[in-house]
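Starting off, we have a lone chain in the form predicted on its own, written out as structure tokens.
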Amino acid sequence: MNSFTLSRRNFFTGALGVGALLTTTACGSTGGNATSKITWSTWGTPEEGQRFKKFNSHFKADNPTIAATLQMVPSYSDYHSKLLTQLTSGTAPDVFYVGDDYIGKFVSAGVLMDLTPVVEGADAKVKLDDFNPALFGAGRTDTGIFALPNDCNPDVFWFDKKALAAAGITENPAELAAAGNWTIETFLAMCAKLAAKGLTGAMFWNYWSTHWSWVAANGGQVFNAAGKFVLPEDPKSVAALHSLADAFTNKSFTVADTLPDGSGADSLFVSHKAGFYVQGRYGIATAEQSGTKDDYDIAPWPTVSGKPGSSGVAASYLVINAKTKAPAAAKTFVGEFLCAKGQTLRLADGGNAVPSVKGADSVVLEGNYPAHAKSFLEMTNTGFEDFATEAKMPGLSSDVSTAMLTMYQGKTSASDTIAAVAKLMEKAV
């Protein structure tokens, strides 16, 4: 998965054009000739682009009759609007990434190929059973598998040992978690100490994983098994939203998205001015920027009991344009890209994500960094993707985050925010 730092920073502009997708059928596709040329597209930084170019080279060596051309889009917020324009004009790539906050909309629009044949059959490069089933989210429906997770990123608690020490905190969150003593009470007490020293307690990106992971950590429920939004009816969930609002308004927590240029979350973290920074494996690059990466480690979300629970796992998806003129080559590319070998190629050597399939876990543990890197795998195995009920509705996830932001900024109460979100969720029923 590409950097979600970029994606979440530009989250609110990302809904552009969704309505157009749902009211317009895909008019065609690109993809070169019918048998051997395909284009594929994703977003990402130049550094991430180098990894994809490396994959392309290996793919060409293993599949000399297929020419795969990469189209990189630097900005996540620009990526989907460009893709929607391409789908409308019949110039969309044969294979492309889709973010987890968009996948339900693309599936509903009927512009994606059913990928079931890619993961079934004796010749399949990657099998359906190889994937972590929790990662499919809205990409899998009763009628087919329209998106396969490229890889994923559990939102872990990166913590700065130097900042904690400056606040007089002697306990190590990762060691507390290993002992079953990493409680919400302890975490909030640490953030209060950090704030008292003029440091930022914890920084969160404003998106579904932040809201719903906090509810889950507090023993609450967001949706029931039938997909109904039940948070307002669950006392533990309501209490969780109130405590989340309190932590932001008393400055223990900070919304990373709204920090000013020049004093952003990365800058605060590498300069030892924040205790916790909630993000995925791409945090390795942030820690390396400090020049003292061993000052940083990771821990899971704290819970009421202190024992690790379930929390959000962000994912991106690889899909095939339903109108591709080179379906066989596109399927071959998807299989090679998502199999254990392909994911290892893309994610080794300090890569920015966690594999979505069995057989590639070693890339996460290589180099023994961070010290508790095993938490990435454990949190992926026990985590959850964006709920399908929310993800399938165009603009709903971003609308919920907009409502949450007003609460985080102290402009609305937790009770009013819950009522507003419940009203938004009615759209999804």
The other form holds:
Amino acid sequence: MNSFTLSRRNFFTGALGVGALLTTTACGSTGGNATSKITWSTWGTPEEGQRFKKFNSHFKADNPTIAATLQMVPSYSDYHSKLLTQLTSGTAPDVFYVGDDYIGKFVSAGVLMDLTPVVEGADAKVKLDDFNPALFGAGRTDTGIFALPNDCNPDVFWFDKKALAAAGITENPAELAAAGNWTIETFLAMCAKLAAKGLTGAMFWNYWSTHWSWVAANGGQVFNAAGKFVLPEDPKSVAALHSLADAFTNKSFTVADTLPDGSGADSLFVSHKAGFYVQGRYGIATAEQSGTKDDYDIAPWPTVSGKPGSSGVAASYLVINAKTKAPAAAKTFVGEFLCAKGQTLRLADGGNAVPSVKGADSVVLEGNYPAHAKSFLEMTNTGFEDFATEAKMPGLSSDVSTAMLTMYQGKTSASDTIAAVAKLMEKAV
Amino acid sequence: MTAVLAKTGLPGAPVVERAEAAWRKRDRWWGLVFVSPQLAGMCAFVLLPFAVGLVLAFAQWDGLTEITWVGLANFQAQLADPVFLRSILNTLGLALITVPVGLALSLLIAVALDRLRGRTGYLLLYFAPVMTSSIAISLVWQQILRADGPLNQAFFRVFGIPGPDWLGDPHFVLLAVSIVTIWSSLGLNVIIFLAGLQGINSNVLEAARVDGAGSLRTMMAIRLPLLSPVVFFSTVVAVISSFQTFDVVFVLTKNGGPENSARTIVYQIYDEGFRHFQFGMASAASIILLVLTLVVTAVQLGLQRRFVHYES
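Just the form predicted on its own so far, so send over the form predicted together with the partner chain.
Below: every chain and molecule of the assembly, starting with the one above.
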């Protein structure tokens, strides 16, 4: 019997040969067509995660040479700190979401790629003109377009017909709005009637859209064209914040964030204990929970004149990491994600937001729910994004809301709150 | 033959130099090899971050753009910020509640368990929170402490009046954080005290009994003084741990509590760094916390001469 001795040299030679063979085989498996790998990240609920995974599957089918891996962060509040750590350490995803209260900072820091080529040119999947211009916010500067809105959520007034009827209110806010008679006076009177019946008047989330939409609805100004915080110098704005403080302290309005877990805003709304609930298209899910979704409809923000005005539209942005190693694949992904087809895929079937581009509006009107769903589109067209001055300073928007909360809770006066917010703005600048 | 020489000898005696044995030299190198992963870890995860933090404390940096040197401005800004000063007060308040109450409770339990049969089961129960993730603990307590939660429901059943809004009322939030902190660290202190109690020489206790000392007298005159080094050690560790409270505050209050009523220094560091992207300010706050911890620990070390009895 012949014995075989494997010398060290033979072992290494053999190992190199096997390695070379495996490498050749691996290359051969793609047919010489290398796959670009990109990662992208966002925040969201598990349900939203399913929609993103569905998008990923479609994207893979349409672009077999690009492998897109999703990194999902459950909490919005933790998302940007993780992103910052990743950017600092050079491990950030190729494509990622940024919230509207942080986008200004990321743009001014120069860590994002200019997306102008993504939305220009004959081959562009989505064109710049397709986007609703009101949604760019701080993502667009004089030097380029560094962030494109994924989709948006105009803060609409969801109202409960049953709760309104219980308070003896016979008028329909959506019909009043359509007739140009949806005034702040009427709205406050409705809230007072609801409160008198032991019901909650209106529930608002404590964030920039609530404060600034109320100021805008009352004809006031928050920032001037140069980005200066001018609210304290505008009598209409000051009066608006006083009336807002009064409505919260007399219990006509409630801060949704601070309601106890057992009887949160969603619970109050689906159990017909609140008249109005100010939030985005995701309110469809809340209305469906009640089992009587036809009791709910939407109206725009009331105004002094009753004619439609401008109100806050929350948005998130999709950006490309300036240091991506796969710029072409990242651009393809962004184009596919934001084009009408991509947005329809993500937002159809009771999705939680309104598309940011033309051509996908039908998802909002599908199923004819809510009855005045068209308001979502109209309010998006006339709305405004978080102001760039506020969005440029991380945490500023949140600090302003913290200051506002003490006013909503009746712990500080409107005048003191305006002074405190002005100080925050000044410090940020 | 090695060239390394060692100096030995008695006072006054001529210095005798002898070569170091080869095996000893080899052992020393192997020793270095074995401790090198630990040294590398310490350099990478303790010394380097500390050095970076120290440098950043004198700079302005948002994590994304260039670093700008600002000298002592970060320290001045922090010490002039009422929110930061509030966080210092909250941190000290938390230590003042959790350390004495936590240690006293642990000592009581340890004494009770010292002579109890089947104490292993109790120890496991007390130690379970120590092994559980503080985030999980905080999430459970968040539900317990809700205004309409089980604690207040029980309170209402017993006293007939509604309990406080533990996490929503600025007067109660720090107390709520203290309760959770004490509960979660109880088991570790119980184990340490129990070990200390069982380490006391039984001859001493026997002698005290023969001399007619009762249980209380034995406790106050014998066991507590002999346990004082353990109590001292636990106090130092508990104070440092209390100064580092973050996760419970983060989960229970989300934003430091209403009116910053539970904002601790470490929460402030997180807030400045990862919410406001102000790493210079965060680093300055870290250095202030380090100095505060060193001062308090130095005071404790100074006091030990008066209160701690070391058995010779």
